[in-house]
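Just one chain follows, in the form predicted alone, and it is written as C-alpha cells.
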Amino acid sequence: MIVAIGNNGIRHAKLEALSGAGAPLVSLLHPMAFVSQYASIGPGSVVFAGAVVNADARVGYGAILNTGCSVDHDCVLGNAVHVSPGARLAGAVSVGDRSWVGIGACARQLIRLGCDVTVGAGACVVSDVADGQVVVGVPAKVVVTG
C-alpha cells in the first residue's frame, strides 16, 4: 500500500493505522530516479522522477522525494518527511519525522531539522532547526515556534 496524501501528519497517522494492521507497505521508485545501491528506502515511500538519494543515506517510512530533489551523503530523514521539487539537503542532514523542505530550499552540510519543521521555499538554512519550527528566507529565520 502507498498512502497519497500530501498532509505530513495525516499520512503518517495512516501509514501508523495501515501498518498496525499488518497492511503490506510498498515504496514507488520512478524510473528516471536515482537512488544509490548504499541508499536505504522506508516502505511507503514515494521517489520521483529526478531525485538524486546518494550513499549511505536513509529515509524512513512514508517519504515524499519530489521531482529533482537530492538527499546527499549520510543524510537521515525520519518518517512521513517530504522534500519538496528542486529542494538540496547537503551531505550528513538530518530531517526530523513529519518535516516538510519546501520548494528549491536548501540546507547545508551537518544540519539537523527537528519534527514537524517546515522550511518555506527557497530557505537557505544554515544552522538547526528545533522542532516545529516554521523557517523562511536567506539565510533561513524563525518565523514561527512550535
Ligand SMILES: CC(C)(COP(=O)(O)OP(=O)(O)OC[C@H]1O[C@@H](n2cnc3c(N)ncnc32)[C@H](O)[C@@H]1OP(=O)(O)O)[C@@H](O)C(=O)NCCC(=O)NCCS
Second form
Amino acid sequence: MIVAIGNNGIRHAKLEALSGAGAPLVSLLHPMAFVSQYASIGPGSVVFAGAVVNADARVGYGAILNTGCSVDHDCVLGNAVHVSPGARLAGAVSVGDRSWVGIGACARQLIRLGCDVTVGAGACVVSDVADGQVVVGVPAKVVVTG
Ligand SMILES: CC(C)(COP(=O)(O)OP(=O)(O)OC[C@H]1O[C@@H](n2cnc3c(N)ncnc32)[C@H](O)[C@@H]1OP(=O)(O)O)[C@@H](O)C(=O)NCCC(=O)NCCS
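Coords for the form predicted together with the named molecule, given the form predicted alone:
Next comes the full complex, this chain leading.
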C-alpha cells in the first residue's frame, strides 16, 4: 500500500494507522531517480524523476521526494516529509516529521528544520528553524510561529 495524500499531517496519520494494522507499505522509486546504495528511504515513500538522494542520507517513511529535488549526503529526514520539485538540501541537513520544503527552496549544510515546518517556495534557509514555523525569502525569515 501507499498513501497518495499530499498533506503531510494527513499522510502521516494514515500511514501510522495502516502500519499499526499490519498493512504492507511499499515505496515507489522512479527509474530516473538516483538513490545512493548507502542511503535509506522508509516505506510508503515516493521518489520522483530526477530526484537525487546521496550517500548516507536517511529518509523516514512516507516521504515525497519530488521531481528533481536533491537530498545530499548525511541528511536525516523524519517521517512524512515533502521535498518539493527542485528543492535542495545540502549535506547533513535534518528535517523533522511532516515538514514541507517548498518548490525551488534550499537549505545550507548542517541546518536543522524542526517538525511541521514550512519552507516557502524559493526560500534559502541559512539558520535553524523551530517546530511549526513558516519561513520565506532569501535569506529565509519566519512569518508564522507555531
Ligand atoms: C509560504 C506559503 C506556504 C505561504 O502560503 P500562504 O499562507 O497561503 O501565503 P499567501 O500566499 O497568502 O501570502 C502571504 C504573504 O507572503 C508572501 N509570500 C508567500 N509565499 C512566499 C514565498 N514563497 N516567498 C516570499 N514571500 C511569500 C506573499 O507575497 C504575501 O505577501 P503580502 O502579504 O505582502 O502580500 C506559500 O506561499 C508557499 O511558498 N508554498 C510552497 C508551495 C510549493 O512549494 N508548492 C510545490 C508543491 S509540489
